[in-house]
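Shown next as structure tokens: one chain only, the form predicted alone.
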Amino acid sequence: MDAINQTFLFYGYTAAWIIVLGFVLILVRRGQRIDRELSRLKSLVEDKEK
């Protein structure tokens, strides 16, 4: 394998992980988000009830 065909093997893998891991880390976001929506909701449901 020629040596430029492993840097641009490299940089391809490279670029993979960062898609890869920004993409988990805007849905752990996003599930952080919908949890703190949902502990509101049941809050105002328990408060509603009483």
The other form holds:
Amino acid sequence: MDAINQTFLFYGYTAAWIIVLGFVLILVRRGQRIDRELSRLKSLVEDKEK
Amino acid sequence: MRDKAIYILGILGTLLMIWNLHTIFVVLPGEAAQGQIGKMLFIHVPAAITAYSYYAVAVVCSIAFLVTKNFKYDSVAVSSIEVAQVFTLVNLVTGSLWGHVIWGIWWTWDLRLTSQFMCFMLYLGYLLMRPAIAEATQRATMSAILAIFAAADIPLVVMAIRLHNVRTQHPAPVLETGGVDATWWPPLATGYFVLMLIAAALVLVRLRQETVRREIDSLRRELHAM
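Next up, can you give the form predicted together with its partner chain of this protein, since the form predicted alone came first?
Expanding to the full complex; the earlier chain stays at the top.
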């Protein structure tokens, strides 16, 4: 019983940190995407202003 | 300045988390009746309280947006809700794993579990609704109303195990009734503090993205006007 307890406790903490790390990865990828979009739009505006 | 704060919060949160995990797994003995699985409390409860703390921030900012129409409040609200959703999911998953060992089932539709699941789904609806509304003021107004409306579920989650005429599978409240051993309080409080620090760092990152997104929207408008 205690082995099952220990295993599921480990699963619980692992799942918790996987969820948090997954969100961090989503944030990083989204950040890169919107930064690229921002610089693309800035250069477009600059080109139109010339 | 914001980047520095993100790094400080993240590093401090991680260091405290390592120290707290050591206390939980190595120093503390298992719970008297449940054994080692009882230690799930140290992530399950702080995750829920962290989520509610950030839902509360979102509600305050949503009210502030409706009053002032300042988009900064809308940005804080959406960032807080997204991070709170992560911790609500942590709460649901760890609770389900604990329930599988102690109850022998992964899930049951009792008032506590159902109202918590409803809370997750209502705010998921909030996040899914936002991209569907193109006009910024309308989007922020509708989002603020939904954020306030969805928060009405949180008192139900809290009260679900305190109502005398409701039978729930979920354990009765232990925190305020002396059901937690004195040695368990410091890691429990540290767990909440750690998750609040990590959540604050995530909200700041998300907030920066929201600022960039607004800049993108204004550049798009500028391009259309040219």
